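First, one chain by itself in structure tokens, the form predicted alone.
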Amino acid sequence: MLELQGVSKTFGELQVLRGIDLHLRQGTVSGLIGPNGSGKTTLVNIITGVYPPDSGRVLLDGKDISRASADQITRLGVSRSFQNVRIFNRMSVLDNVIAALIGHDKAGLTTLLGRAKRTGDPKVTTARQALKTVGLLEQRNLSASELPLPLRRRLEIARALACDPKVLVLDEPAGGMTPAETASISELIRSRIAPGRTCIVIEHKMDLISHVCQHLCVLNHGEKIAEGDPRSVVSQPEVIEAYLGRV
């Protein structure tokens, strides 16, 4: 499914990733954790085409996508949400999801949105289904700016889901949420988003990781220090010292 082979990345004199190997099985939810500065965001940005690796390869279904652009990788089946929510605040909730399905065109996004809704384009049906999956169908006509943070995060997930990705990357999906809100998004991921889908979840909240992930990878100082079953991984002394700050 998705495989990283010896992925390394350096910015200036700072080596951010060192020879990362990772194999994600189809239909598995994998967690990616590590202290701040461990290289998680850089690794995700390489997987999704924001940066190319300096060395190593990223394979999707056996195909090398290491040098593909972010747009190309999205079309190949890798979608993501972001730590800092990226939605169109002045658009409706529904239009936000339709926009995720429409490529840039000389006609302009506004024209394309109007055309899609006027002609009964299948994109509208797809967008409505994505909103239903994340529990936002009733809010479809609201402006995105009216949504509180937990629902804005759900909207961003709906935008990623609408493309029916082979791999879905969720970057801190519970960022800024209360414990009750975290529990709600955690259950949404586990029961409605993850089944049958390959997911990568980057998160600091271990309760969410333990609830949704079957596989866990831990980074520290740009290196993979542990990988495997979440329960066994978080009990390893090196992980406890690096991530939890105690032994």
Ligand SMILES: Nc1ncnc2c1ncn2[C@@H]1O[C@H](COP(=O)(O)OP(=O)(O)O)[C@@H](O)[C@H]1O
Given for the second form:
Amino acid sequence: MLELQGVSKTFGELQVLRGIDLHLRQGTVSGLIGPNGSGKTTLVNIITGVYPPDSGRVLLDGKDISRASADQITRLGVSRSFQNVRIFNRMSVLDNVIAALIGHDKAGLTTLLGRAKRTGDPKVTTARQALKTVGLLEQRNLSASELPLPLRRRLEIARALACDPKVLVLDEPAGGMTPAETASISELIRSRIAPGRTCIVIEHKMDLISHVCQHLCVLNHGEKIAEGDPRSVVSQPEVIEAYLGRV
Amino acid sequence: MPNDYLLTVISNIGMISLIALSAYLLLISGEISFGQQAYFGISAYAGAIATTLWGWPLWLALLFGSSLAALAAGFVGLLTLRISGLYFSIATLAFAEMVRLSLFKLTYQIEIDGELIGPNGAEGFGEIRWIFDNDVSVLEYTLLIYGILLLVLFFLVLIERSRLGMIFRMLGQDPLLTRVQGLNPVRYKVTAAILAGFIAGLGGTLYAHSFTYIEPQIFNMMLGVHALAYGLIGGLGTVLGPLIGVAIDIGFLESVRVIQGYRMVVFGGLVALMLIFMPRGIFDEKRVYWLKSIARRWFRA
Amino acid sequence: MTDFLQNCIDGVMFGSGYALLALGFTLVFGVMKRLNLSFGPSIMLGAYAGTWVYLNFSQNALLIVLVTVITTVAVGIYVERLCFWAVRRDAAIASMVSSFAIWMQLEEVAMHLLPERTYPFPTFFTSTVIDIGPFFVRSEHISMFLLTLVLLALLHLFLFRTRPGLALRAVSDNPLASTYMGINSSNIFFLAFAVVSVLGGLAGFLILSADSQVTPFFGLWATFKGLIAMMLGGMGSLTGAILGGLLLGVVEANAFWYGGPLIRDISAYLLLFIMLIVRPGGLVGQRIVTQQQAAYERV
Ligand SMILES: Nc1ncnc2c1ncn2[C@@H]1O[C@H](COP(=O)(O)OP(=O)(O)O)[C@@H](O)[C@H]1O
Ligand SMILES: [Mg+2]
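Right, the form predicted alone is done; let's see the coordinates for the form predicted in complex with the ligand.
So here's everything in the complex, that chain up top.
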């Protein structure tokens, strides 16, 4: 499935990632935790092709994608959400999801000039389905900018989900949410999104992590300090010191 | 003749609408070009040369001028791929000024009926006689302009509803997010530039044949800034936005006597106020969406 | 070779004027990360007011300088309030378009004040040609060059030796951090505009006085020379503005010598276009561009 081999990245003087190895197993949810600034988002950016890695490789189904551009990687089946929510503010909620599906159309002239949302278009059906999964169907005709933060995060998930990705990457899906909202999104991921799907979930909130992840990986200062079964990883002393000890 | 004057104003609105639409197309895809007048000018010269010096029919000249404009626009679009925001705006402005100044150097004259005809640097390019030679009345030419404008509008409405239009609007909101949706911005940015160049070009050739005289000075940056301002006034939510902007400026401001001589003061102030209170124009995306949903409800009832 | 060197000397003389204009752009850009395109037209309106006083009331040099500078500052403040202060914080491009719209206003007002094509501008420099070896320099250009140096020194003192200058540099370097330090950035924007307008008014006066006439094209001319010089040197950089001004001056002087006025103007735009494509940050300002880019692309 998705595999990282010795991925490193520096920004100017700052080494953000040092030789990260990671192996995602098909159909499981892996958690990625670590203190703020430990390089989690940067890792996501490298996986999704937003930045190229300085060294190391990213393999998707055995194919090296570390030099591919973000749009190619998306089309190969890696979808993501953003820690700082990014949505198309001047589009309706439904259109935001359709926008994601458009990227997966074949880019021929007739496709490009064809109606974006013909009635009865399978894209509309798929988009509505995705919205229904995350519980946003009611709001589909609102402008995306009118959604409150928790619903925006759901919209991002719907958008990523609609393309039926091979790998789904969620960067802090419960960031900035209240405990009740967190619990609800955590249940959503566990019951509706995770089954049968390869996912990476980045989160600080341990209850969400322990609720949804079968596998856990801990980053600290750009280094992987622990990996394995969530319960055993969390009890390792260096993890507690690096991360949990400070909570 | 007052009737002819009115027709001239109306045909002027039509031709300026074309360059306004060209700026609009770039505006919705997120780039502010100060340089659409370059493509208007390139096509005006090229189209006029084609009919007047080479004896081509107008339709072919239109196609030729606009294609040349589109080619230039695509070239600039490729060169400016890496830059955006104000760097893009200033680069397009620099290019347009280069074009305008180069037109001062453009001399290409041929003797026709014992007279030297063709662009002659600062002297300009007169005797673009296609209208007279073909006995086309002002009314007929105005109808032609509006026919072409309607075609362009039809095409733009088609684009707005298409995937391509959606991609343009996505790019206009968040290029990075667009990229992460699996779309390569390079391709679509250049496409937008080429289409915009072509539309401005249509306006240019029509303009040259309507006024029968052109000079480099016409294609200065004030033309480009007006083109841009029309979309910003009328609204970026619908293709009708720029047309409304043109109508407000040429149709309304020009005809109100009180502000004669202070037209720029009023127009400039209007644009500045719009940018404060309605940054995306009167008919921006929100209001258009709202109007559409009202219309839909009313339609159903 | 002598020709080339002579051109370079001329270029440096003119370039010092460009550098002054570029400093106006770069100070505003540094502080606000925005372009004020109506900078040139505001100077022109100031100069028109000065000429108007000169034609109608008094030949007193000091009075004319004062009127020019005060009008420029007043216009500058109008522009700041309307196009910068009132426009949304994140809408840098809207400010630029808005300042372009105000440009139209200013030009029309100027035309109402003095409707002819050219007016004499009071000259306070004696015009003689001074020989230095095989080269020659016009005395009014030397005066302009020297006064430019004085203005630069004053600006430097202001920026590096006074508290408001320090605050200005702080906002320019890191607006957010300076807010936390208790600097009111809105006041600093206002201050930057005022300082820049004083500088612009004086620069306009010097340049026009050496030219001894003023035309309605001065606004456009001043905006473009300043803008090109600043972008060549590097947006937001003081050193860049001076380097850019000198570079532009030298390139123009040579292009003029070898190709005439049209080639001079085309070469200036060509240089700008190439610089923007190849190195948007200019000679020294690359850091700002990459910072902006990084801030934008941070995900
Ligand atoms: N584009 C960038 N340019 C410079 N530094 C960056 C960039 N992106 C992230 N960083 C730095 O890299 C470090 C890791 O950031 P990030 O990956 O966002 O951490 P996390 O998501 O684990 O909180 C931080 O110190 C951050 O400031
Ligand atoms: Mg992060």
